[in-house]
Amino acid sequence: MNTTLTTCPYCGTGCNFYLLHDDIGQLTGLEPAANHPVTRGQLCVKGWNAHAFVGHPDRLQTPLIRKNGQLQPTDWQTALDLLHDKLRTIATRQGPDSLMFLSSAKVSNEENYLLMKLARAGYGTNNIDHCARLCHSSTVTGLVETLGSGAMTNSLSCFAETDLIFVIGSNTTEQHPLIGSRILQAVQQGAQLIVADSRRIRLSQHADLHLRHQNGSDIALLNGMMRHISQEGLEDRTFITQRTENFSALQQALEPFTPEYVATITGLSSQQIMDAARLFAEADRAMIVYAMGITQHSHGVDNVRAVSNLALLTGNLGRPGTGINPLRGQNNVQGACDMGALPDVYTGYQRVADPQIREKFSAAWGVPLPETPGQMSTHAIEAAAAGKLCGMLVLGENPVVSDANQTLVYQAFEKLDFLAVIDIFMTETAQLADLVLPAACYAERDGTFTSTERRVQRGRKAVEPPGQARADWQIIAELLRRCGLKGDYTDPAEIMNEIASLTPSYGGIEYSRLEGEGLQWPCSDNTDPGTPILHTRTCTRGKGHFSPVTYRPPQEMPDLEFPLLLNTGRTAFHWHTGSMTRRSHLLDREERQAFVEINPTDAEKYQLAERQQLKVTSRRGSVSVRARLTERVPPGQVFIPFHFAESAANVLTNNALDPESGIPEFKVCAVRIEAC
């Protein structure tokens, strides 16, 4: 048996283990790896299925082109030919900005880099970007205004040095085990536990205080337990005196968010909030972690700042223990982000707009780049839909089920001139394409991932590709040559080199260093051991900002019509949209269809019955799932989780955006429930 060390495909943990394989080139099974700092010979149900579905016969083998509405067997020249005639033909005809490329965080930094080049120097286009748009936008767009960095502070390695932890929107147990292991170590070992979540998730049970707010108050909740902190002088002055800006806009913007003002708008009651916040102030060392349930708001970027304001007001930044966590959900979602796969910048988030910047690219890359920041994902959906986007390129994502109301992201699909898709299964995007090319999973190519802490590893090949199947840097090198360009590179460490000379946070990052436990950036150079831990003596901008925010309600709310808040999310044993969990035997196994957990209060109300088949309509239209009830929803809410393509979860949700970060209100929107 053969062994191959590699890092785990699923969410952003960063956990690696050895892949087994036989002779033939064939998977058998897997093994944690014991001595990996992340790991510590540890992994989730999902960790140790990530084998399963690689030798699933549903893998994409051949490149299809579609012939009279059918999808048909070609070669690799005739379809990347037909790719690059394409993307050509709809940038001159109507202009570099009516393409629009799709990168992804599942596939390697290498892979986005290169994705990310082809757009802005192959197509003229800064319209890139990856599903970071509907899960973390709003934590980078939060965290560069008020700190200057949009990661991670600190390490997962600080769980085991905190006095209190408080969890807010971030189901970490089910979404990121291993890390909700640490939390638990941590409360064994004596720390306190805030989980703010109106769900009564698995982590509330060990929580000193749990907090079911209403969703869509967080930041009322945040203001009014700082505003509690400040009242009673347990702000951290010496850290506001030296280490910060604009406290008292702040203070002036707390002033209104009385206990008895969040109670109402949160459902807490007053001393709940007074108490969280003398938990939160009265440790010495308090580190916040959050996801989705903070970040998928009409108003996600002012509930980062909210979070960000709570740390800097506390002093908890910069030391062991503390800082502002944000969980990523995808393995290399960070990844991706610090790779350019965005809008309005490069790599290491140097900005499109800054001549000096365009400049340093342009003579790299050898053409010149354009000025104007692309389009956001989301509002690349809306303009499609309208009529004002013709060609698509989306690379390892599937928004037919991923995005927020799936009835405009199929009209924004039906009314391309041109869709390809580069994946490894037929997903539902992939079934409405023109082209569709097969790509290798993460056990066939190598390249680099980067973790939610920061944490820059290895992908390693462990097996061959199925059929005529390619992997993506392989694919886009040749685009990349078709439009003239550097496209010869021998592997994906050539590549790495490359970014590493444009890019300051990685100028240290080269495969010769990453072997065992990888790097954290920012790492300059190659004497440079990374960095566990951001904003130690000061934030990337300098002082950390004081960014006031007020609460605005979500877009839409429970009324007669509709009079349940529907929240959505995902299940211990799936993962994104299910195109690799649900070809896992033992994970579908555990969960084969979609639900929708109701509280027995409502049950009755409405006279429905545990499993029956129920139809939940929205605005936007009606799906149909089995009731579970459960009092880990509370009355007048209903949760479904989004990986089930049959009834799928974002036909439901509301596409109203972030005006900031472009993100959907995935957590709140309204919906009535009937029997079918």
Given for the second form:
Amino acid sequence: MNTTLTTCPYCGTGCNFYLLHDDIGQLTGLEPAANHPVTRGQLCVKGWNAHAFVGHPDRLQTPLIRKNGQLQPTDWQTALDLLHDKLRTIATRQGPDSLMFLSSAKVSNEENYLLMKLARAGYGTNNIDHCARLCHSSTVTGLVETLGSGAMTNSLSCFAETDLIFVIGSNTTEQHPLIGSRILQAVQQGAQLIVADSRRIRLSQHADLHLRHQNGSDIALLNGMMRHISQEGLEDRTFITQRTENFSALQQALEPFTPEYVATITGLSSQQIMDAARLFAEADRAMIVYAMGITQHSHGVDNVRAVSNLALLTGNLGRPGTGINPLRGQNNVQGACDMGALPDVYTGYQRVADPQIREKFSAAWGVPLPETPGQMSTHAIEAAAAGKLCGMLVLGENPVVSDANQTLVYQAFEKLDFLAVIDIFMTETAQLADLVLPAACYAERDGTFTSTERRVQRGRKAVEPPGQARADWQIIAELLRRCGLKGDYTDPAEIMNEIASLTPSYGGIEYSRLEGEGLQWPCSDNTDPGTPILHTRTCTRGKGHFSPVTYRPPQEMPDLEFPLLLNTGRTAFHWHTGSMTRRSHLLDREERQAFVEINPTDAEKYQLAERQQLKVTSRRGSVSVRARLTERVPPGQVFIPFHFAESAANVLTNNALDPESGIPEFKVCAVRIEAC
Amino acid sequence: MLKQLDRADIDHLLDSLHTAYRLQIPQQLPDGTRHLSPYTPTSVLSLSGEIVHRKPTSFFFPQVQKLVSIDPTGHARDLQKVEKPLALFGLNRADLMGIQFLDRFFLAAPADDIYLSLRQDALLIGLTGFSGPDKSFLPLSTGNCDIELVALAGHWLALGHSTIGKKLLDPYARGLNSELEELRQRDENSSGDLELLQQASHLLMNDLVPDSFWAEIAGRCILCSGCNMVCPTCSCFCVQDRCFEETTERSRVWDSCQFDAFMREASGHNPLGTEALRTRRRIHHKLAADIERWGEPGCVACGRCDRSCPTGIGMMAVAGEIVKRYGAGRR
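Output the form predicted together with the partner chain next; the form predicted alone has already been displayed.
Let's see the whole complex now, leading with the same chain.
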């Protein structure tokens, strides 16, 4: 049995395991890495099944071109020539900004870098983005403003060194199970736990305080806690004086958020808010952990600012066991952002709008570069639906199922003149494409991934890709070559050397240094051991900036016509649009179809029964799902996972976007429910 | 006859085995994971350390195992023939007990032919004595292997437990029975884990562990299924069919009793419909049901589930908690 050490393809925790493969190149299972600092010989259920989809018969094996309405096999030369010709023609005739490139948090750093380079240097547009737009764009915007860096400030090892963990909007044991287990271990060791989540998630069973605040009322809760901390004199005066700015503005903004006022918005009691404030502020070392419950709102950036304010107010930054810890959902969503697969920055968050930075990249790549920042993916969908985009290249994403308001997304893709998709399966998005290219999956190619704690790690090839499928970096390199740019990379290590030469925070990342535990950026040169904790002496931007925010409600709240609040998210057993996990036998068997969690009180009110097939309707559409009666959701709220294309939760969701980050409000919209 | 090997003899033994067998020996993987990997003349043999991480039973009953392949005409194709039998080197007492346990399950008439094809000519070589972490002492086997090497300070006593094992040891020098006897004395005093399991088992079989305990332990379970994946005596599998263009393949895949779907019926009814019931089953099956069925527990105290459990509710941890709360000490 042969073994290949690699990084898990699912969430951003960064677990490592050995893929086991036999002499004929088939995977026979996997084994967690016993001494890896994150994995420690343990995996979650998706990790234990990460080999299962790799050899699935549905894998794409040949390039496909649409002819007479049907996708038909073709050869690589024809496919790549056509792809380049289409993109080049659109760029020439309609202008480069008529193109949109969607990169992927599932492909490597090197592949994200190459696609970003292709969009900018190859076809002349900054219109490149990826699914971080749908998850942590609010974090990047918010934390760059307040701290100077959008990344998780601390490391996973800090959970063993903390006195209190405040989890707000993260179902950690299901979505980052090996981080969730660290939280449970910390609680076993005596750390205190506050969980703010409207759902009764597993962590809430272990919490000292469970705050079931109304979805979308986070700012009220956080401001209320901060006001009470100030009133009680529990803020960290020394930290505020020495390390922060704009404190008086914060104090002013907090004034209206009395416990009584906050109670009316959140649905909590005044006492709960005061208890949470005191508990949090009295801990010497407190970590704030958050995920999509904070970011996926039409006020997601303000939510992040409020989280940041709370950490700064109590001096919980720059030390072990503290910090602002936004958990990245995809195994390389941190890396895809780091690599500049975003419309306004190159690698390492170097701004497109900065002429000196632009000149640096222009000189390195040997072509002039576009000056105007590009479009966010969510705006690009709107633009396409309005007929203002002509061509799109989608790499390893499935917006038809993952983006808010599916009807709009279908309209967008139908209006495009040309759509190309690179993927490992025939996703719902690929089915709409004019050209589909088969890619190697994580087990079939080399590359690096950057985890939620900024740990850059190797992914390694264990087996050959099926049929004619190729590694994404090889596909993109072919397009770069056709654009007259360097395309003769021998391997991803060479691409990483180019990235390091252009990216200060990755300056010391090279493959020879990644053989052990990886390196946590910033890592400026090849003697730099990496940075487990950010903002230790000063923040990346200098002073930590208090950025006061005020509460505004979600854009669509329940009313008489649509009386229930719909919350969407993931389950423990499936991954996003299900293309991998629904093709993994055990995971598929565990959750085979879409369901809606309904509180028994609501079930009684609307006369609904367990396992009954129901029609759920929002202003944007309807889906059919099976009822699951549970106290997990509070009365008035229902929850539907978004994994199931045939009952897609995103038919219902509201594409109301945060004005700054462009993230949709996946966590709140209004629905009604009736029997089918 | 008791034999004695030095380090060069072990290399010689391995070298002589690898022509006739697919020999697997303990080696360190890149991050230090101790793993049974294929022998090559340049392999670096690990002669002491933690128990190998991957359970050795996985060589006979792997995580994914092809059962049958059917061509478009509906005929079964021959599966890939096993060219050479396996030889597993470096098994401690728990791992040998695990293999013995699984043998009984798969080889009871009618024998599982896939398992049998891999197991029947396989050679098992135990490694006991001072071969644990930091050369700590590991108890001797019960003789359920072909060869057993018992580590001492600078040499290994070698016991041939089977005919072929004895024959393979023929070329080597005679060992001192007194040295072996000394270790056997030590052996009898080193079964603390098994004693704990017996106490927990007694409490379970007398129904002294309340339902509230299982609800509490289940509340800490994050449903990773790792406890089942790493357990050398877990034999549950599910069947997976995959239709490729040229062939349809049926495989079996390790299953987990911690999954809701493990016992969920088509109607939706589930006899083990709560996490608490499933957690109870995990422990109860090994420490009570197996004893009733086989006369011995289904846990061989290898420690893998405790190591792989992200939240500290592996078998030994739970057994310890049961004995602490409901055992004699409590009263």
